[in-house]
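Shown here is one chain on its own, the form predicted on its own, set out as structure tokens.
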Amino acid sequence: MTEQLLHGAVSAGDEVPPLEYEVSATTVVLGALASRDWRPMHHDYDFAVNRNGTKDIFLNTPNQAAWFERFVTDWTGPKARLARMTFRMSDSVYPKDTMRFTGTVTGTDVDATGCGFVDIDVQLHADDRLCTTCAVRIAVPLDEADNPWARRGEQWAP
């Protein structure tokens, strides 16, 4: 189980431990199925290559979003709560690629309600290609007694 990261233990410039994962066709297809994305470029090799002109089937957007969330929450721990995530895809991730996620903390702050946030810039490389960049804002506990998941209504304003 991942240890819980506390807000005071993080500073701008900190590096998030990298995550590497070898992508298989199963990774691509299961991600598409989990997000109910039935478009054939995510499971049909012939369609992806001959109709779309790509080199293989490729990860869909929700699958990439899930990988970004896993990368960040593996580091921040079970009480961390994703507040915001925006990303820009510039290349596709295919079977046989090795995904490598890296991240750098760009800032930390505590909002007016007392919720601690960490901002992280994340990069997804597939082998030597930069495929996607992502900006994440995540709430992390200020101390052992704090839990961002307990915040409701006006107490949660990411």
The other form holds:
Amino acid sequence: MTEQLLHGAVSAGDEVPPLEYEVSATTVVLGALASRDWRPMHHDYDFAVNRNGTKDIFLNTPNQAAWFERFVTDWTGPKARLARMTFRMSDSVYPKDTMRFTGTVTGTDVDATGCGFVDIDVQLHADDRLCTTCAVRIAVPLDEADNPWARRGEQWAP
Amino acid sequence: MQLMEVPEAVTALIGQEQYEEEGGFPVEHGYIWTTCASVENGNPLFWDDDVAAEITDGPIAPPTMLSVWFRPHHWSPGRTEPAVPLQAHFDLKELLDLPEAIISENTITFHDPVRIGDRIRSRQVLKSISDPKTTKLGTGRFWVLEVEYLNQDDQLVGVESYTAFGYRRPEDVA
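Same protein, different condition: the form predicted on its own was shown, now please give the form predicted in complex with its partner chain.
The next block holds the full complex; its first chain is the one shown before.
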């Protein structure tokens, strides 16, 4: 994790350092149970293959969200505050896949309350398959003294 | 393929708060650490109480854990069937006679932080139902459902918006 990214250091077109991870059955099952998702396609190979018609158990969406959060905040540092995420799923992530997270900054702005935001398009590939895209909007401190987490009420407009 | 008209009783649900319920347990540190472990998230906000005190005025949960706090236990005393999260979605499948459904888009908006000990409650609101559409999956309708999450002080902690497509497969109507 970086120390702390500041808003002025980010520009449209910047790349988030990529992250690769080898997925195992444990990754999928641990992620499902951590997110309290008891549905069998995330832990039962026979159900996933013979009922759902997928090739194996697969990573659930709430745990993918946790992966996206980790990927982005590894780059921004802990004072950055997630505002919004929009997911589109097009394929599944299975054991033995290599996940690769990449992200590109699409814009930066400072809103009417003086909060600095960064917009990032994140992609999750499993091997050569694009599985999920995630548009992330995250508040990043304007300077060393700024802390987006201190914002309350109308001062926080995600 | 002809779809049934949207019944008035379903149209009347648009904008109504449904299924307000409290999570089965207070927000607790164990699940936070398990979730961080599952994605190897070393953010000190979730591991170091001094950092959390400095930045967030005490420990908080990772924002993306929002839905974790209201997912029902797989079993609880007196219940014989597993509870289903997002019940309003499953209701619509039945009410509109659309046996298949996928979630095509999911947006999460994060408001006040979720803190250890919070009791999170959720409520589901149907926002819209589309006219009939045909996609490669089949013919059906899109609908948008929002789940609002509030803490014990009625502060909004987040909103999840789901765009779903409920449909009939072409082979099921041939």
